[in-house]
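The chain that follows stands alone, in the form predicted alone, written as structure tokens.
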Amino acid sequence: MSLSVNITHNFGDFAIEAKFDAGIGVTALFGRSGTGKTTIVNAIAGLFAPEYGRISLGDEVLFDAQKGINLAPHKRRIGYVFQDGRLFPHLDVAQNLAFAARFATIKPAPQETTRIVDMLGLGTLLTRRPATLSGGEKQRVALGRALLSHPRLLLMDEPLAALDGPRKEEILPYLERLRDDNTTHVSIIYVSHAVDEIARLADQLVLIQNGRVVRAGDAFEVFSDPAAVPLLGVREAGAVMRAKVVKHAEDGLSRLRMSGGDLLVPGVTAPLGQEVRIRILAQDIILSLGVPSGLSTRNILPVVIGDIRMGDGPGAAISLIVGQDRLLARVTARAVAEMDLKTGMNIYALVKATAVPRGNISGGT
């Protein structure tokens, strides 16, 4: 179901003006902490009401400034996550899930509970209390409660923020497998300040700069845009995109095939024929003019270059275009003036495949 934002407010030395479109799948909305984020959300959620403006998601509008149309949050079948779960401490799982079936609009059916349940792996957790939980555990309980709400539409305001890595990479397979389930059919608005996560999830981004939407597309093409590298910063931009596993080698490397070429990696462990997505940061690429020789680099790709972005300092952002995906490298500007790099050059492109560690390959599209 499509949501539609549309919102301006001003508090004094900080305004938010946010306008975007989110489909079906995941729409994340990045940016760095106190950029406005949790107030776009809550102005979904019908917690905070903006000064102008107006949301709708699908035919019916849930605010309108102008004509005095703001929907009360249990009215709008929205199903919130926030950071922190909010469980109820006094309920086990199985009672704080049926809490929230309580109040659907349509009940659940006992298989579509099972297959949530299922689908989180709640099932030896449902006898447990809040308190004998860890994060992880706890977020994804919080996670099948708002889903047996039966939402039009999920928000998630940095569900993982509060998590250790090892925490977070035991849910983000849950929040993938969500994603890609056919069944469950909801939109999901996701907020983060952290790239390795929307990488791994987001379909839409939009980038939030200040109180303000500054891009906003598919995540795709917003990854591998040079203009997006200082938004997402420089260390952490890095092209995402999508390949299917064809080997896996007795040596521990594993062999992706994308539209442009293949790529060697380690620590893949989706099983072969199975699309994933990769995400290949723009500082580990070297560029060649031409084929290099006598080098441990075991990927080598052609490719083409879409676009140069020189920086504010000595670097530059340079979009290539592999196939029909895009992967976007980092080099300095001095490295861009001798090799006399320019739009539409046929170069090569250089990846080490320790570079690519297994946080940044995901077992789904």
Second form
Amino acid sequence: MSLSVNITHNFGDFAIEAKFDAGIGVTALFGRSGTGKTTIVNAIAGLFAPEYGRISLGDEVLFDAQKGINLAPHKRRIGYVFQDGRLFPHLDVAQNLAFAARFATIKPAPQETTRIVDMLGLGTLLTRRPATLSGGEKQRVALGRALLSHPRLLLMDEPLAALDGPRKEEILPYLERLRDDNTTHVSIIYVSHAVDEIARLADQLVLIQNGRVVRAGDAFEVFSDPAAVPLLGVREAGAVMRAKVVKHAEDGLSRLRMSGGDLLVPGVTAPLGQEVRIRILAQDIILSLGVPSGLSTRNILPVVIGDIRMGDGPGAAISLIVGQDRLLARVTARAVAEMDLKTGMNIYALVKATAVPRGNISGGT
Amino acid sequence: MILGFGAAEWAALALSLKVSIVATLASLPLAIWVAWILARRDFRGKSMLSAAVHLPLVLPPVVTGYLLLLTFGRRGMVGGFLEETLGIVLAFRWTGAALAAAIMGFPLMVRAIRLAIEAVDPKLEDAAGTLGANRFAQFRLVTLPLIVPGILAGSVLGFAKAMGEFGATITFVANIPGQTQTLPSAIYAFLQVPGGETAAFRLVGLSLVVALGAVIISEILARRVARKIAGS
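Form predicted alone already given; the form predicted in complex with the partner chain follows:
Full complex below, order starting with the chain above.
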């Protein structure tokens, strides 16, 4: 169901001006902390009423400042997974889940409940109370609870921010499964300030800076766009590509097939034939005018230079066309000048196999 | 005669318990509602409401009793109306004693419950809202279970206040043995006659036992609830 947001609110020293649409799949709201992301999702949920604007979901107007429409949260049927979980402390896990089912307009069938409980691995937690759960377990329960309320849209506000690396890694596959799950098929607004999370999850990207939407579009496109580098952060910038697992070699490397060539990377757990997402950081790519020899780098991809964008500092961002996909490289402005790099040139991109850490390869697309 | 208690003394104890329990239970829903309004809502006149609720705490009890008599007496505005339409008489009846006790204990109950509500994270209510629960359901299923310890504490305070209430009660409903003579009134009455000290002393002991018992019971219940929430 498509969400349309166009709101303005003035906090005095800070203003929110958000206009974007979100369709099917995961739409990530990305921005540094304190840029108003939570305020925007609260407005969508009905927990915050902005001064001006309009929010609609499908054909239904949820909020319209001019017409004085402000649907109460409980009438919006929008699920919300909060950063802090917000499980009801006096209820055990099963009762927390039942709370959602109780108020759902479409009661989940028993097999639906079982499916969600299984998908999120909640079976062994059902009799536990929130106080005894780990952070990751709490977030899984919170997610299950939101899903069982049969939402038309699911809001997730930094659901992994309070978790450490391994716990994050424990939840991300569940989120990927949810995104790719054709039964639930729920649209998700995913708020995060972590590029690695949105690189794995987002279909659409909305970049927010100082309360304003500065860029919105297809996630794969934005990630490979040199112009988006300053918005994502130079160290975090990097293209996200779709690839298929074609071989698991005995030395631990896996061969991934992209539209424009193969890539050898370590530690892929996805089975043969599965589509995966792979994120290659812009700073991990080396450019070469010819086919280099005598290098340890195993991945040498023939590419065509797309856009070149000079940064404000000594760096430059370059998009590289490889098959139907685009890579993003970050090199120095000096290298661009000395190599005389130009749009349309045929060159080679070198990717160190070990530069792609396990967390940057994920199941599903 | 058990434990040396006379019929008048048992009657005073029974009446005190009846008055206090009725006063506490009858005013509890209103106390929860007012506490919720004061804790969660913002409106014009909120400080007026708060002041009105706390008034019995700062007014001399005799003044409160006299105001009750003026309002709820048979010739009072409300009292006359109640007698004519519903046939309810409060002045000089045990029901009047219950009303006086309820009003005197009300600020204490509201205060304890309000603190408990303020301690509940409103974000939990928001979360319930996003799951489809309306405001009343949010309160009933989330806030209420979490403030049970506060409700118990408030009820014990209100009950204790009702058990000990003297000034407003004696002014409003007098001191009629078997009808409006509560424990404190009985103690007072015994102290007015020569040789009544022993009887008064026994009642003092009785008051102590009842008050202590109420505190201990509520403490146990509150702990049980807290343990349940902590999840062990």
